[in-house]
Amino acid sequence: MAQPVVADLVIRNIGELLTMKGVDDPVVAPEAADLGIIKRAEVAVKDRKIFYAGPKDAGGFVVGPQTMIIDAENKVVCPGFVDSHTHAIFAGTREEEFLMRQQGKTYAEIQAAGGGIVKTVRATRMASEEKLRDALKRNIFKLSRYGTTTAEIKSGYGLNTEEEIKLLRVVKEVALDTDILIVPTLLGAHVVPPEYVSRRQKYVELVARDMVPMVHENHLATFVDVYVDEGAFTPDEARQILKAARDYDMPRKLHADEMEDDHGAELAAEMGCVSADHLIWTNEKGMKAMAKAGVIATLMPGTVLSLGHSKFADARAFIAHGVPVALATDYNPGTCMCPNMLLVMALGVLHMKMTAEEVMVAATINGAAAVGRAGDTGSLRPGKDADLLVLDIDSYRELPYRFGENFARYVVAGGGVIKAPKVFKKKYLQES
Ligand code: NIG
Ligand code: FE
C-alpha cells in the first residue's frame, strides 16, 4: 500500500474556504458570483503546492512531527492576491506633487513643469543597484503585508537601454530571493525621456529595436507594456513597440485610456494584449473589442483616488460586455503610493459598484490571468502553488465593509508562511 502523504503545512478550522472553483481561466460574470465556497474546510500543502483543499477530514493526508499547523479559527481562507500592475522599482518620492494635485494642479500640468515620471527617472538613474534592490525588497514586503503573493513589476524609470536593463536585472535578482512570485514587465515606453523629446521616433525605435530584443534574449521580462497617453506615446508609436514584442512572442500589456479616451482599448484588442490597464475613459466600442479579443480589463481605483479624480473606470459596463475584470494597485511614486490590495478591493465596491464576489475574483484568478499565471495561482485546487491567505473576518462579504483595516492574518506564498501572528512564528519559524 502506498505511504500516506505527510503534509508540510495544514490549515485547519476554516470557516469559509474560497476555492474560486479551482479554475485556471479568467472568470466573467455571471460565473463571478460563485466563489466555490466550502464551509468547515481544510487545506494541506505538500512540496510548496496545494495537496488538498476541501471539506475537513476528507483529504487523504496525514500530519507528521514536522507539519506546521495553522488554526484558522473559523475565519476565511482565500487564494493569495495577485497584484497584476505595479511600478514597484523606483527611487525617491513625489509627495509634493500629490499635495499640489489636491490643491488643484493637474497631473499633466505637473508633468509639463518638469515633475511627474521624469522626476522619478532622475532619482532612479542616480540610485545605485544596491539602493534600488533594498527599496524594491521593502516595497515587495509592503505589498505582501496586505495579502499579495504574486506581483507584476514594471521597469519604466530608466528610459534608456542600459538603465531599463539595470532595473530589470535588479527585479530578477530580487525575484529569486523573495517568497512571492514576481512577474517582470518591460515598460521602456513609459514616457519619452527629455533627451529624445525633439526626436521621438528615435526613442520609439530604441525601445522596439534595442530594448525589446535585448530583454527577450536575456529573459529579463515576461511582458512588454506601453503607456498610451497625451503626455506619453501615441497609439501609432505604441503599435510599433507592441509589434516588436509580438515578433519576439512576448505577451503584451497596455496602459490605456487613463487620462482621456485614446482608443487604447481597441489598440490592446488589435495587438492581442493580455490586459489593458486603467481604462477610465474607454468607450463602448473599446469594451466590445476587448471582449471579442479576450483582453482582461485591469482597473486601479487607488490611482483615481490618488489623482484626486472623481471618475472611476466603468467596471459594471466592462462586466456587462463580458470582459474579465482584474484589480491592481498600480503601486508607484506618482499616482498611487498605496500597496494595499484589500483597500483596492474595497474601492472596487465603493466606487465602481462591483460586488463582493467580483472584487474577490478580480484580485485572485483574474489577476493571475492578467499576468499569464492562472495555471499556477489565483484559485485553490491540488497542484497549484500554495498561495493562501487567512483573513481575520467571518465572511468574505465583510471585506469591503472593513475598508482600511489590514486583516490579512496569515500570508502563505509558494508554501512558505511569510506573515503570521507571533505565537505561530515562535512555534514554527524560530522567531522571537
Ligand atoms: O500607471 N500611467 C503611467 N504610469 C503610472 C504613473 C507613474 C508615475 O506617475 O510615476 C500610472 O499611473
Ligand atoms: Fe501604471
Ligand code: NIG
The other form holds:
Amino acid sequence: MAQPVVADLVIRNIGELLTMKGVDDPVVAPEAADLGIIKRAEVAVKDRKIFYAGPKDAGGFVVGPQTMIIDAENKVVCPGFVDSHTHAIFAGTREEEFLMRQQGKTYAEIQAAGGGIVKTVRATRMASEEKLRDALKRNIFKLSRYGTTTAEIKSGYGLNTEEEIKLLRVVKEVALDTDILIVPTLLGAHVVPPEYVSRRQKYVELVARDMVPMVHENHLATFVDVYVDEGAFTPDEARQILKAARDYDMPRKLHADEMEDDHGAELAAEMGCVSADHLIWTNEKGMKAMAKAGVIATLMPGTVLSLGHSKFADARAFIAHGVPVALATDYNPGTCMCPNMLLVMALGVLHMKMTAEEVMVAATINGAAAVGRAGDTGSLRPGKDADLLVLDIDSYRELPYRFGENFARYVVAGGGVIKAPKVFKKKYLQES
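Got the form predicted in complex with the named molecule; any chance of the form predicted on its own too?
We keep it simple here and write out only the one chain, dropping partners and molecules.
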C-alpha cells in the first residue's frame, strides 16, 4: 500500500479558493466570469508544486512534524499575480520628469531638457553589474510585496550590444537567486540611442543581426520586444527585428499603439506576437486581427494614470472582440514607478470598466499566457508551481472596492513563503 503524501505546506480554512478552474490557456469572455471558486477549501504543496487544491478534507495528504501550516482564517486564496510587462532593471530615477508633466511639459520638451528614456540609459550604462544586481533585487522585492510571483523583466536601457547583454546577464543571475519566476525579454529596440539618431537603419540592423543572435545563443532572454511609436521605431523597422527573432524561433512581443494608432496591433498579429502591450489607441481592425491571431492584449492603466492622461485602453472592446486581456504594471523609472498589481487591477475596474472577475483572470492565467508560462502558473491545480496568495479580504469582490490597500497577507512563490506577518516569520521561517 502506498504511503500517504506528507505535505510541505498546507493552507487551511480558506473561505474562497479561486482556482481559475486550473486552466492552462488564456481565458476570454464569457468564461472569464467563472473563477472556479471553491468554498471551505484547502491547498497542499509538495516539492514546490501544488499537490491538492480543493474542498476541505478531500486531499489525500497528511500533515507531518515539518509541515508548515497557514491558517487563511476564511479569507481569499488565489494564484500569484503575473506581472507580464516590467522594465525593472535600471539605474537612477526620473521624478523631476513626473513633476514636469504635471506642469504641462510635453515629452519632447522633457527630452530636450535631457530627460526621457535616454537619461535612464546614461545612468544604467554607468552602473556596475553589482549595482544593477542590487537594484534589481530590491525592485523584485517591491513587486512581490503586492502579490507578484512571476514577473517579465525587459532590458532596454543599454541600447548597444554590450550593455544589453550586461542587463540580461544580471537578470539571469538574479533569477537564479529568487523564488519569484523571472521571464527575461530583450528590448534592444526601446528607442534609437543618441549615437545612432542620424543612422537609424544601422541601429535596426545592430539589434536584428547582432543582439538577437547573441541573446539567443547565450540563452539570455525568452522574448524579443520592440517599441513602436513616433519617438521610437516605425512598423517597418520593428518588422525587421521581429523577423530576425522569428528566424531564431524566439517568441515576440510589441509595444503598440500607446501614443497614437500606429497599427501596432495589426503588426503584432502579422508577426505572430504572443502579446501586444499598451494599446491605448488600437482601432477595431487591430482588435479583430489580434483576436484572429490569438494575440494577448496586455493593458497597463497605471502608466496612463502616471502620465496624467484621460484615455485608457478600451478593455471592453478587446473583450467583446474575443481578445484575451492581461494586466501589468509597466514598472519603470520614467512613466510608471508603481510595482503594485493590486492597484493596477483596481484601475482596470475603475477606469477600464472591467469586472472584478475579469481583472482577476487578467492578473493571473492571462498574464501567465502572455509570458508563455500558463502551463506552470496562473491557476491552481495539482502539478502547477506553488505560486499563490492569501489575501486579507473576505471576497475577491472587495479588491477594486478597497483600492490602495495592500492586502497580500501571505505570498507563496515556488512553494516557499516570501511574505508573511512578522509573528509568522518568527514562529516558522526562522526555524526552517
